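A lone chain, given as structure tokens: the form predicted alone.
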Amino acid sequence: MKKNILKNNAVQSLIASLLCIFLGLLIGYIVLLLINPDGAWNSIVEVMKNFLHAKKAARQLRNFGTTLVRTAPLLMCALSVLFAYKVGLFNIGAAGQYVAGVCASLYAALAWGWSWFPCLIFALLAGALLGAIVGLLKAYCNVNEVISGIMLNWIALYLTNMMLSKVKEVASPYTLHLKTTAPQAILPSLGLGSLFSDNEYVTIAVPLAIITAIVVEVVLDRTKFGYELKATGNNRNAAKYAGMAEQRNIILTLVIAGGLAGIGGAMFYLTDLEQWSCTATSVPGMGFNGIAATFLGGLNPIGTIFASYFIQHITDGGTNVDLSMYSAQISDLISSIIIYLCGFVLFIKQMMNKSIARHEEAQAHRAKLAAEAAGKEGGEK
């Protein structure tokens, strides 16, 4: 019994995502043991706490609410890069379409006044635009959609501060707040910023993730269509053989994974939390976080909504590190460690399966010892 629930790929994946977040916890104590050991417990434990950080219940409420709504569009981006995996694609290019997202909800929405639900639409658009560009080069270029999925990350962000920077600030490099420029963009709340403690910030975008999760679990694993886009990314050549449209395929998955990164950036940009900066030099952490996500969640789109939660609770929690004993680049660092081993969930399984494959050997090779034995002792009888 215990062997086969150890075989088990839910527990198997459960196990490795435990197994590298405590390594990552480990590893992230050992460094500011290293750096400086008087406050480092305390340090690594105001990490975990987060949002329970804060004295009041009613500030740890708002805080958690807080936590939700940037774990939406990271849940979206770990989406994209899990939807075109399991098609045997590597996503890389979901920061880029995240960004583009962010250009069309927020260029629609302060340039042109539109709300909130064709400024969704448009990002997911945008988003599908740059994953259609990949797809096509990597289907009849034979381009490694890795390759141009980063060089498109880059185009995407200057394309972005140039077109931002028609409707930001005249004194900053921030764009405009909606709330004062175009308040009829600002994702609806519904009512769920009062289970938060009135956090306003609290919108429809954190139960629409965890919906778009449901339909991507959905898609793949009960409908024809999605066994047609996998099969296509086992083995092209079988998939063209089935009769499948191969190319179509692969440029239909990357469109969806564009779409779903594309409409994450509308989901955080549309609440008004934060402002994007036009004099931004790199890409945001979002899309890459989403790499983490999607393999601490066991690349299941069930599993990738925790997962995704955890990597963003982690990353709030770091701006808690007490910056008297620690440089303010502290939190990034420990929460950087942890999204890092948080990308040895398969090669844990890996090794689990393999032990597991040792372990029925030796049990066979003992069983068969044994039955020898056994026959060689009734015939001397």
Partner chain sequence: MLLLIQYTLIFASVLILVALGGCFSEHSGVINLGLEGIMVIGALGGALMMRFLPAGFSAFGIVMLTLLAAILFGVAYSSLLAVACINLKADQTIVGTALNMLGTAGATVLVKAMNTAANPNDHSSEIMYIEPKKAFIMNIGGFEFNWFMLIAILMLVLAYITLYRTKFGLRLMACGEHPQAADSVGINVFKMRWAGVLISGMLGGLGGICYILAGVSSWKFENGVAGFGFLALAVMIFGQWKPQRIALAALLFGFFRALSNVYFGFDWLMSLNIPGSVYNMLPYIISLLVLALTSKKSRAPKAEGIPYDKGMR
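What I would like now is the form predicted together with its partner chain, since the data block earlier showed the form predicted alone; can you produce it?
For this one, just the chain is written down, with no partner chains and no other molecules.
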């Protein structure tokens, strides 16, 4: 019998994600219509077009590169959330771990003059440290990782503001430019920039993030370590009974997740595309958008690569909307609607399986009836 393609889990995930995207954009469009019907369609098209907004091809390529530069850290945050989620932990602290990475890498680069590689490692360690705190609290004190993660997000934000104001420009709240103060800390481009109409911000961060996604996939799916982690996530007690160190696994998971988000912070700020504002009053959205990318990617590292790009694509596209009517946050709105809908993915899959099962049952029933009828005819003859 031919296997129904819709039964395949990967295909189902893809359909569910596309459905979430479609509904997210549709609701976003309706919101724009409600605000002002005149420019709604144009604006939603701008959000979708992003870098195609520019007229010249060279300019488009350059803007595409910039979107990729921002996708790299987002992908790292998404992988951080994904890695923890596979072990049954919701790492909402990725936002804070990302900020810790920013703090460590920029401080090391600007205050101590470190070059880019040690800066990356230092960012990894800073993120991992924050993750370790969440992990220790979870494993030994039974503290809900969501609440401790949020608390650490705010602590990391204020700490970063405090630390980085020592290396900021005199007249502005922004940290010093790496290009002028610490060029040794800028991530090497290795000629990648020339592929995007000389966009000097496109660095090894982009391929590095994609390689990391593949490594995460391999570790989770092809190693004993990954298997143990997932087993711990599926059933803590069963894993413990089977001799796995569940407390160690929880802490280790969050350390790795924290490290991933931490590198993400360095990957973005060591390109010198943006400077950190030391008067920031809210945690950067990178970590939260990472949650959207994770679930939109169907909880699969490779799917997450594409989902991260999509989320960043519409986030950048949001800055092109007609600001005389709407605001750039319309993309945040669409992303958050997508996350909300992703909560239903399990439900959508269930519905699909149910309808397939019903369909197959009906088919089997019909086949049976036909066979019986044929049998009867044969008997009469």
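We call the rigid core the largest set of C-alpha positions that still match within 1.5 Å between the two forms. Predicted, not measured: the structure shown is a model, and the values here were computed from it. Positions refer to the first chain, counted from 1.
In the core-superposed comparison between these two forms, residue 349 has its Cα shifted by at least 2 Å. Annotation for residue 60: C-alpha shift under 2 angstroms between these two forms, rigid core superposed. Core-superposed comparison between these two forms: the Cα of residue 18 travels less than 2 Å.
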